[in-house]
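Only one chain is included here, represented as structure tokens and corresponding to the form predicted on its own.
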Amino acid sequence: MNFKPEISFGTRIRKSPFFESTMKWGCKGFTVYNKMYMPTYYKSFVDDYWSLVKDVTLWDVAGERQVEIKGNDAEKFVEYITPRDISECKVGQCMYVLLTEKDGGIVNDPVLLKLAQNHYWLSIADSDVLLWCKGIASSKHFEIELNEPDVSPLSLQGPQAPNVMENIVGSWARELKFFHFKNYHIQDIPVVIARSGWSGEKGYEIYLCDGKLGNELWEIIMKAGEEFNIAPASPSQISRIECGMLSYGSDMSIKENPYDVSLGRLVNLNKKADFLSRTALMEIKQQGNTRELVGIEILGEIFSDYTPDHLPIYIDEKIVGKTTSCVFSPQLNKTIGLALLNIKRNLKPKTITVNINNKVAEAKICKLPFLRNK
């Protein structure tokens, strides 16, 4: 059977600030994350990747809304939701973390931004941790006002993005230092930019902070970008992939803890600060996980189409794992991928394989990143 399949528009499904511009540059995909519209690609996944890898791309991903933790305990309350330490982070500075549950499962995995003292947003990947935070706020009765803030942020990612960015805001921009950030005004549209960004690339986040200027924005940055061949695109799934970057939902759930998705740096259990989920990732670390998060790479046969996720993995006819994310590189010409396989560290299996749409392929564990961050 050969169809389409389509997403449809409502008012039940929340729009972007930038919505009109991704459809007036000509978004052919979308899906639904933090419960709004997201665009997944433009000319083509290929294309948009190659433009992303090249040149530069701008992406619309205020999807990744922002919970807004500000009051006295604001601070406290950030410690007690994340096994890392973050009483090092200064305002300005950006830090990947983790939020994670009592029993030690992963609710999201954010980018925590210091604004002020007592004053943070969680960047957040898919899911309601805003309704997660609200509950914990309210049964230890921590004094924080949270909130989801009028604020969305774009992405401008590739090897051109500083020129980009120079060309917005001047040379300052090439100065600030990976996971810091800035208070701005891009010719009076409020903003706050930081040198982050989910590819292996070079890149920045534009925190927009009046959701009515937002196609204003875009068509200021897609200008500045002419020069350098800029192309509107989206979250490219095969740069994540070869760079070994992990996708919540996908490769990490409420089900699996850090160590088991090899996210153990992330886990600080001697900090001082009180936190949820210490007694149970202690017991976790101290009799040690069972599973691990690998990259692989499918032999044989190329499968540049459709690859599913979450394909059981065997050993001599046994399950032992499951594909978490695949999809096809072009720069490696291989088809890649992540796994959770369900052995000990010195179990080293013979041969590994997979059944991808009725056919069995060979696999092999390789090393993380496919491709390092440049």
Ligand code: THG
Second form
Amino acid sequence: MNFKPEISFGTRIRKSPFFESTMKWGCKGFTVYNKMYMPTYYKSFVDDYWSLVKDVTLWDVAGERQVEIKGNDAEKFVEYITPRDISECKVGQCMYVLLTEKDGGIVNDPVLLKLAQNHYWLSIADSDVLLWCKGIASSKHFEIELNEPDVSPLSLQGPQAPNVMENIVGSWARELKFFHFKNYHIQDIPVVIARSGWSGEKGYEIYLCDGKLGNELWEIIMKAGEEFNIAPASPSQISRIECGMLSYGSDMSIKENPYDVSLGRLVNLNKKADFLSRTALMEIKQQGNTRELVGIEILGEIFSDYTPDHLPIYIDEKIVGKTTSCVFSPQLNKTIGLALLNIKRNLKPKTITVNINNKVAEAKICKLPFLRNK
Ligand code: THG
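Can I have the other form now, the form predicted together with the ligand, not the form predicted on its own?
Okay, now the whole complex, with that chain kicking things off.
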């Protein structure tokens, strides 16, 4: 099928503060993320991927909106909405957390940033976290303020990212530890700079704190990256699947709990603070969860692009799960993916089959991550 449908642009879906720059730098595809247009590719998915893996890339990820939590009960509130123990998170640190409903269902998987005592940002994936938080805060009478501040992240990812960052802010960029951040000004533009990012490469995230200055910040970074062959790009499905990072909406939803998607390490049932999903998650843990998120390699069949959708996985003609995201990895020269299985680990066979466009392909279960080079 050669016909490529387009997304129509309008005023109902929001534009990022970097939108003009991304158009100017040749963005060819967009998706919608938290009701904001977000780039998906420039040259091609594979060309953009090679720029990420070999050099350095700059991504507009402003769609990863911030939910700000401030006030006397802010820490208590964050503890309440996540099963992870956040009491050890220090000012200047990030933490990857799951937000979970009363029944244990995953509402979102944000990066938490602790800006000050009782002051946090949740850097969210694509779901309505602000509304969910407002509902909980008013029904449970938390003394907090909840907002979506004028904060928009850019992501600078790739092996040359430390050199580009050093060019812009000086040598401290190199010393910044993974999942730590600093407030800073880049030529009078207020930003928060974190060592983080949704790729298998080294990287930084630069949170712009004044939306008017988006295009200015974009150009400063592109200029600083010129000598390192910087290219505009966007979150790479290939890289994130290679390193086993999940995408909310594809690999998990409110219908899965943390154990279903093999993220039990983000649950601490013994944490001191009270949390909404405690009873449900304790029961699920006690009964023994029956689902699992695994890596798969699809043998034989090679996809040139993304697989169309969640594909059923079979053992002896019985559906035992589904693929949740698959790509062809140019580095591994294999079709790899993530899959959600409805079977217990001890029943797990080595070989499964996937039905792709009515053709049966053999597949095997693999250890995650497929690649680790950070
Ligand atoms: N950066 C920022 N916000 C985000 C994302 C991001 N919001 C949406 C989405 N991505 C959230 N999802 C993830 C998933 C994985 C990671 C970060 C955000 C991640 N994982 C590391 C890993 O798996 O190796 C570390 C996890 C850990 O320390 O426990 O970085 O990318 N701002």
